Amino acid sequence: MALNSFQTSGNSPGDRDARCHVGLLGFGTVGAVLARRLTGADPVPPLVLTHIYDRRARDKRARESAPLNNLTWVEHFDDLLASDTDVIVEALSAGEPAVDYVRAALLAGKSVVTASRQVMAHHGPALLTLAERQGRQLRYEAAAGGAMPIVRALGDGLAGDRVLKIDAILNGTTNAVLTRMESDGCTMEEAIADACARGYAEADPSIDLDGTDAAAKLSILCALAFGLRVRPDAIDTRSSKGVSIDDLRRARLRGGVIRQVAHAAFARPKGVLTAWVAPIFVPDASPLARAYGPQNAAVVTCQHAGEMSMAGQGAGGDAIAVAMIADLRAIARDRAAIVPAPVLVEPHEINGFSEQTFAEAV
């Protein structure tokens, strides 16, 4: 497949400034949020969004001022596939196929970049195979962690060490849930309420509080953190549902909080991967007890770096957002690379909640 000017320049000084041209899928919550970033008074170069695609997109045009209305905006996919974009970003809402368009746009000769934590938990080798093969980058940071950079952490940071064990909050509409519990004494009903006003849910945030959306982004980060193909549906979930104001205020007088945490520890040796997503008491000193509203947060044990910490906006178009930004200059700023596929296998044994974990687990 022969490379565009866009895949063969911007290596050397002269090229420095030759526009990407992003497309993007899907203009709801997300996608609506990066669209005006990107066409904004503070622009992002070399970053060009030139088409929008959307099945409504003649409707949801007319609703818009300049200058989104004056992009070129479709209402077939084929299109956005024909168009002279450079970069597909998938932002589409719940229930799209976008494993298929992801898959479609790759063999377009398109990079990608996505926020689906269900494509990339389930479909993630395959199609990272698919853009190493067309020559082509899949960059996923807003798959697993928000604006927190999680992804780029475990895949580049800390490539030079071994990362034994993740402890992380990884969905924000649960957090905000619990803390708007924790603050204002609310039941879980209104705290719901209020994190689908404020744009962090969705009508039905059952794949949040269940552990489902937690347990996808996990899969993920096994895949980045010890090389290995878990599927979400093998990691013990707890659903967090059950938590009541009472719960909270006994974590209280223990000196700590209730999160929904993910946790993952890979034992190389024996090839036993102790997996689970669930409520759980944190006390007052641990990182992980300091995210409120919306927020995730990470703590990573490596072998010869010790323990590492991380947070940042998990849930609203906002955060999501900024993980798109960053990926598309990624993509633009080394725009011939290749990145190798990842060769991942399976765990000999996957491991839910010790007898300690029950204990602690509300």
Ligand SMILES: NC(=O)c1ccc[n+]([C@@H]2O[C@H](COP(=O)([O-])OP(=O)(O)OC[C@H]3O[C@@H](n4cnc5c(N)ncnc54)[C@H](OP(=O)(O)O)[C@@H]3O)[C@@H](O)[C@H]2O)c1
Second form
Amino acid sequence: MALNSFQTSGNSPGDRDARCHVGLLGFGTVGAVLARRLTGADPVPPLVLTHIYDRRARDKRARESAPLNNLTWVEHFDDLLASDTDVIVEALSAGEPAVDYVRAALLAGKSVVTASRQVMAHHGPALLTLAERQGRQLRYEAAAGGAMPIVRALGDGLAGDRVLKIDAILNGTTNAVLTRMESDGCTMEEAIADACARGYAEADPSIDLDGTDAAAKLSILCALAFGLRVRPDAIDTRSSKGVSIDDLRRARLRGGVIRQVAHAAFARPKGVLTAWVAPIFVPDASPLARAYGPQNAAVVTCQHAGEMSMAGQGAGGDAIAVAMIADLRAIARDRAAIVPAPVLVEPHEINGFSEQTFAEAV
Ligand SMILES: NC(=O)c1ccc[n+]([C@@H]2O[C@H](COP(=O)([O-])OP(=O)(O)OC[C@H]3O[C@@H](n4cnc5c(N)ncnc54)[C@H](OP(=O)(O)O)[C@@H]3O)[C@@H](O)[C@H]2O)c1
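Having seen the form predicted on its own, I'd like the form predicted in complex with the named molecule now, please.
Once more the chain from above appears, this time first in line as the rest of the complex follows.
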């Protein structure tokens, strides 16, 4: 396979080949913020955005001013593939055939950064294997925890430990809805409308509230933390749609809150995974109770280092762009890195939600 120009020559400052040419797929909530960050007053060398692909590229370009409208905008994906971009950022709407674009980009010799949990949850292992075979990188920090760097934490930072358990808030939209109801006493419908207006919610927020979105993210984390291949639909999900203001008030009287929690615990000797997503009572003392608005949070329990927690914005263009730029910088920093694809096994058994695991969870 021919090396693209990014990888063929020197790295002296200002040299074309020291720069990392980026092509963007999708100029929507996330893509537009990312494009503005890369072309704005505070650029991120060596990243240089050169191409934008969008199905309404012509209209969108016309609305932009320099330097964005001076870039090359294309309405055909093949034009992006044929460009001299080194990395393609995939930021298409959820549910679009993004996996086909990611696969085609890797086959064309590009590295890829994606924000799509659907792509990674359903096709991650195969795509990571393809990336390794192609000598390219596929990075996906934004796909699991937004700006909360849990993919890095599980893949690198905690690689010296054994993860036993993850309890996390992985859906910023649902968290924004529940905490809005909690603070303002508004109805769920009003809280959903507010989340949509702020750009946190997907076109169809039901996949957020019913737990499908968090289950996809949890399956990505199960691969990283436990080396397990877990289909998102094998994870027991309970909807948050039925949570009422009365439920939130009762939780307050008990000294806690209600949060949509994604839980995974792996009993290694038996090969038994317990995994679920459900709206549950979380005591005030838990770090998860302190996640407000579109924040994500996680408590990871490890065999040797014990418990660690983290939190960060889980939704919104600014937050997702941060995670994607971190991935772009990682690729640009070590261009020739071959990232080995994970070797995953199936759990022997997957247990869902039960009162007992619930009591042990948070
Ligand atoms: N927004 C968030 O808070 C958030 C949080 C975490 C992860 N993400 C992930 O980030 C990714 C992007 O999300 P987003 O909120 O930016 O989505 P979005 O606002 O819907 O933007 C997607 C953009 O891609 C364009 N597009 C969609 N399908 C296309 C196709 N087949 N060909 C060409 N262009 C296409 C859309 O064009 P139109 O304008 O014509 O629709 C739109 O401009 C998704 O994977 C999402 O799950 C988003």
